[in-house]
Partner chain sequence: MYDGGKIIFGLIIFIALVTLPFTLGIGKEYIKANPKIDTPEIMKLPEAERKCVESKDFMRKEHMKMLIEWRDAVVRDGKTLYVNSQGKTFNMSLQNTCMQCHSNKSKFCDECHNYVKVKPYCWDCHLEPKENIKKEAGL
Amino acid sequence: MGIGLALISVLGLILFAYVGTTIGLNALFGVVFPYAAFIIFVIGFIYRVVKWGKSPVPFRIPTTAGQHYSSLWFKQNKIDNPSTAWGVALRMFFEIFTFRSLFRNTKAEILQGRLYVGSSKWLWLGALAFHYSFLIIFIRHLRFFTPETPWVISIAESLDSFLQVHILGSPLLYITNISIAVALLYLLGRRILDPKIKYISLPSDYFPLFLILGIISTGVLMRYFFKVDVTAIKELTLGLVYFKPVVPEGVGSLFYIHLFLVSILFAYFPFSKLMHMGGVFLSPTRNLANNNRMERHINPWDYPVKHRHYEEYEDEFREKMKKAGIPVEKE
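Structure for the listed sequence, which is one chain, in the form predicted alone:
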C-alpha cells in the first residue's frame, strides 16, 4: 500500500508538470514553483532547527560504544565515549563524513530456530555512495547558477568523469550518475524485499526515494538521450538567481519536469525524515561529552519546589490516616 501510494504520487507529479508545460504554463514551473520551494525550504529548515534547539535537554544522554574515562582499568575509547569537547568534535566529524554509527550497524536473523547476529555493511556502503554522489551532483549543478564556472566545480567535474567514457557519442559519463542510481535502487529494493523493513515502512519512507529516482532519471535522459538547450536553461537559472526571471524559448517539457521534481524535493525536505541532515548536529546523543562523573550538571529548567517533611504531612492528614487504619507517629 505504501509503495503504491508513493509511486502514484511521484508519477502524478510528473504528469502534472508535463500537462502544465504542454498547455503553456512554463512560467509557473520555471519561476513560481522554484521560488516558492526555496522559500518553503529556508523557512521550514530554520523553523525545525530552532524548534529542536529550544527542546530542553536537562541531562547529558550520549549513546556510547566504548569504555568510560573513569574506569581506569580499561582503556577509554575517546571517540565512541568522549569526555572532552575535542573528542566530541572527532565523533561528530566521523559521524557526519563517514557515517560511523551506521558502519557499526548489525543485523539479527533467525535461521533454523537459532538467532544469528552479524555485520551489516551493505547499508552503510549504499548510504555512503548515495550521499556523496548526491553531494557531487549538487556541486556540479552549481555551474548553472554562476556566470562563469568556478575552478572548484571544474575540478569536481573532471574527477567525476575521469574514466572518459562516452555512451553512443553522448557527453562524458559521470561516475556519480551510475553510483547514485545503484545506491538508490539498493535502498529502495531493501525496503521492498526485506519483510522486516517493509513491515515498518510508511509512504513517507518510499516517497523521497521515488522522487529522487525521478529527478535522477530525468537528469540522465536530458544528458545522454534527449537534446536540451543548455544555454537557454542557464539563462533561466541565472534569471532566478539575480531575481530577473525569464522564460526562454527552447526549454522542453523534460527540463521543467526535472525542475518541478527538484522544487518538490526542496519544499518537502524540512518536513520529512530527510531533515536528519540538520538534526544530526543537534542530537544530544552525539554532540555532548559523557562527563557526568567528572562534572555536576544542574538542570537549567528546574524551578523552586516547596518540600514538606513527613511530620508536616502527618500533621495535615493525621485524622484521615487514623480513620483509614494507617499507623501514625503522633497520637
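How about the form predicted in complex with its partner chain, since we already have the form predicted alone?
Here you get just the chain by itself.
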C-alpha cells in the first residue's frame, strides 16, 4: 500500500510538470517553484534545528559500543565511548563521513528452524555509495549555478568522468550515474524484497526513494539519450542566481520535470526523514561525551523546590509540641 501511494505521488508530480510546461507555464516551473523551494528548504531547515536545540537533554546518554572511562586497568575505547571533546569530535567525524553506527548493523534470520544473528554490511555499503554519489553529483551541478567554477567543482567533475567511457550517448560517462542508480535500486529493493523491512516501511520511506530515482532518471536521460541545450539551461540557472530570471527558448519538458522534482525534494526536505542531514549533528547519543560520573549535569527542567527546615517547623509548632510532650530542640 505504502509503496503504491509513494509511486503514484511521484508519477503525479512528473505528470504535473509535464502538463504544466506543455501548456506553457515554463516561468512557474523554471523560476517560481525553484525560488519557493529554496526558501522553504532554508527556513524549514533552520526551524527544525532550532526546535531540536530547544529540547533539553538532561543527562549524557551512553548508548555506546565500547568500554567507558573507568579504573586505570580497563582500557577505555576513546572513540566509541569518549569522555573528552576531542573523542566526541572523532566519533562525530566517523559517524558523519563513514556511517559508523550503520556499520554495526546486524541481521536476524531463521535458517533451518534456528535463529541466527550476524553482521550485515550491505546496508552500510549501499548507504555509503548512495550518499557519496549524491554528494559528488550535487557538487558537480554547482557548475550551472556559478559564473566561475571553483576548482573543487572541476576536480569532482573530472574525477567522476576520468574513465573516458562513451558507451552511452556522451563522450564521458559519469561513474556516479551508475553508482547512485545501483545503490538506490538496492535501497529500494531491500524494502520491497525483505518482508520484515517491507512491513515497517511507510509511504514516507518510499517517497524520497522514488523522488530521487525520478531525478536521476531525468538527469541521465538528458545527458545520454534526449539531449538538451545546456547553454540555454545555464542561462536559466544563472538567471536564478543573479536574481535576473530568464526563461530561455528551446528547453524541453524533460528539463523542467527534472528541475521540478529537485524543487519538490528541497521543499519536502525539512518535513521529512531527510532531515537526518541536520539531525546527525544533533544526535545526543553521538555528540555528547560520556562524562556522567565526572561532571555534574543539572536537569534543565528542575524547578526550585519549596522546602522547609526543621527549625521553621519547630518555630511554628513549638507550643503545641510542648503541650503534647514532644521533645523540642530550642526551648
